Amino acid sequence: MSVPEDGAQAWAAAWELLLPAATAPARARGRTLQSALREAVRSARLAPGTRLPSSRELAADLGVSRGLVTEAYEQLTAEGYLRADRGSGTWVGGAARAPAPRARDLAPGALHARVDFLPGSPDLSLFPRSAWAAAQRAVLAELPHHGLGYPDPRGLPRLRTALAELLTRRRGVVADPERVIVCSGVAQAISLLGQVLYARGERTLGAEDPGSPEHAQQLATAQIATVRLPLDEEGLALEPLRALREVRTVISTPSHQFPSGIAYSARRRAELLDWARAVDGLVVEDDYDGDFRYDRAPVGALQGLDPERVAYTGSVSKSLAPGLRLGWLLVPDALAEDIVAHKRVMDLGNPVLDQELLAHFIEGGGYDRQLRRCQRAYRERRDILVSALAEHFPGTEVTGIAAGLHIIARIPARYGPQDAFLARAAEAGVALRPLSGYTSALPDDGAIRLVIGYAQLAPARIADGVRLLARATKAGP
């Protein structure tokens, strides 16, 4: 069918609606064609301004008489669905209006607050757009045509090698590129582990309390339940874990526990690995923000102590942007083959261009520069937040400040009760998350315990936000 370029795409979208006219009984073909055209215009499959094929062309394609098409065009023109311009053909008119479909945005964090202190987000304005664009141009220029084919489901060898070198240097892991699996963030890594462990007969995993609710949700997709295990001042408490005979795998955040902010002690790390060896089990280490330690060198990853008993995962969600959906999973040799098999079935591998781009960025030193830039910015913001809380909420205790992108604030009971405090904050447009959202095991002392994220806010905005919170809760001067 010869259709002008300006209407070809719209016409193709509605073409299938006209096909019944070609197979309808002879007496009904005219009515069927008119009805199909009318519906195509009404539903916006044929948008206003779309030029239709000539009556001769449409009749030939449908195998009907030209007179039948001409009659249909004339009828719909009279009704206002079409318009005919002498010498220039027949067009879709503008009288019919179908409601335009609207796409909802279900992205998390679509919160319209004046000040957003919710934890978990980096400052996306720090994303290195210029350096990333330069790396993208370089990758597109150097990537051979065959490189755009289906990739190794584990990830491109170039990226796995770059990640192995990076993680060995920065996080102290034992990283063989053959056991590095590129994933769509930590979420996919945990889901993959859950599927493999379920296939091996595991039905329950241990998880920290307090801890990340997302871990339980991700494991639930693999039909694995989680049992919450308490912490003490050194990390995950071992006695409750040892008492659970059915649990042989535990998921943890030992370098910077989420959300409490503690780092597991050396003794507790050794005890946790001893438990894993004794039960022939596994520790899943979520190193979600291991590079962000401000007052001394980062604590090395647990995986470096026993790579055969620890599955290690991390991502660029905090260092670059969560929207990149790039992460990694280092697996013990005993799990590698099954993990790769599940990854191949799940998605046939991650996008090639994104992998090449991240590899290029790491190899050229861009990733290390980005981490240094973020560390400087986030250290400043942490200090401003701690000072502002001390000024406007005297007596507040802050913990978990040595690393990461959030703190735990214990605000004295005189500013409570907590529910009223949170309600007044919300009315003022200050978004907060209580520690009770991560655990139910809290002292009943009336104090207000909050998990306050600060990385996503500019320094001045942090100070203004605490000041606004103080006024809203009648705590400030």
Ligand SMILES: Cc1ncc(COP(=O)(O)O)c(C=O)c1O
Contents of the next structure:
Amino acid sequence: MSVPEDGAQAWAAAWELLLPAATAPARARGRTLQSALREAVRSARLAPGTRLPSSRELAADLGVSRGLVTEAYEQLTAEGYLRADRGSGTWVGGAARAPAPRARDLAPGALHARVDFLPGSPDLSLFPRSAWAAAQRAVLAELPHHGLGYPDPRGLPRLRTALAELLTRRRGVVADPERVIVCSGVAQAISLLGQVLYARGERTLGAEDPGSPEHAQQLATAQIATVRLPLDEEGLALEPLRALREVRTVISTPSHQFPSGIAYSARRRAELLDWARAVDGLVVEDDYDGDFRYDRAPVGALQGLDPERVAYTGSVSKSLAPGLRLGWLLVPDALAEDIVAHKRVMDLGNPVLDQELLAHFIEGGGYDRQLRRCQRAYRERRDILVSALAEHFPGTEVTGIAAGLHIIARIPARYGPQDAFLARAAEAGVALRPLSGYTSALPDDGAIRLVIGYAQLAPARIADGVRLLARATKAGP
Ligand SMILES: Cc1ncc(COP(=O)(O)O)c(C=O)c1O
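Given the form predicted alone, state the structure of the form predicted together with the ligand.
Let's see the whole complex now, leading with the same chain.
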């Protein structure tokens, strides 16, 4: 959706209320839109001072006529909900409502809703519902009957072509459509790799420490064990890996290590590939949030350096929504046939309508637009989180902030001990995950180490959440 940047966050929160206008019967559409806008202003989802999209943009996003939106804006302006400033657009006025109390003015304990700082989720309210609905209509209208038969287990050629172009352009991978296998997220990609590697005699894989506990669980379903390997400041440490004679495959997150947030150095990337060549092995590259880098261009995927030594996987779980269960796997030629055979046995391929939809969405530029929109929103949220922590927990070190949807915070020991800190946070309704959930190798210095997810929270909620946390843990400058 095209939304004025200054109102993007507020707009995301109000968008859900407006959706019924897109699906209401034609004769009720205008009325539905007007009451939804009124409700958004009354409930403060659209706060005074928020700039609304132009009538042309909102009409396009909702799939309704422009006249209907103009009429709604005029009506609400007449009622005092909105204010039209010649030349600068339509704004939320505020005359017709009593100002809602701001969270920071509330009494302690009045913030009843839980503040969820757990890592792993994008902002699901940014899902491009109307563009998706339009893609759905187009796909159903154009799909021939035979398109509803069993798909190619590798994925529809149309989607593999769209993904190959997207991943080559955005992530620097070596991808032609023949190399792309569509799957149900990174989770299925890892399970498939585990099965094929097991059938080839591998029993133990190397994994990063700290790292994703899910990787180990997914590999365990293929009866593959994982050995945790430490990181240093450049990425996965190679000496411990070289010492493990039985390990020929490592699973890694080189562009944005999960959860520490570091990017592997160029030297470490080259060394890791040298190791893989020397042992005739494989590096599995989980590019779980490779698109979200805030301060400079994303680090290109490792796979681009040696596509015959890297199995590359990613998904739409962070860019669109994890509930879509759609992802991709690009494997070296030597593995491709076996992976596809396992995919066929596992589920006969991903649902065709979902694949057509994603292809349509990528081809029309919707995917790039979505990434730009999320990038803007998440960068702002990250900045708010970092400054709120600096204000309320002085001395806190934050790392892993250059990319992704979470940061690592090291809060000084004087706010601890960690268990008591977490217990007080939980009592106050602030959900937090300690870094110790991802590793057992942490310095014993009494500091509180947290993996804080911020992408799913509106900016005001982030600031209020940190304030609430400070109050609950009796911290203060
Ligand atoms: C390290 C890592 N990789 C991958 C994913 C995404 O998995 P999927 O694509 O199966 O949703 C996640 C999800 O949070 C993750 O933490």
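Under this definition, the rigid core comprises the largest set of C-alpha atoms superposing within 1.5 Å between the forms. None of these values were measured; they are calculated from a predicted model. Numbering follows the first chain given and starts at 1.
Once both forms are fitted on their rigid core, the CA atom of residue 447 lies less than 2 Å apart between the two forms.
Superposition of the core reveals a Cα shift of less than 2 Å for residue 280 between the two forms. Core-superposed comparison between the two forms: the C-alpha position of residue 416 differs by less than 2 Å.
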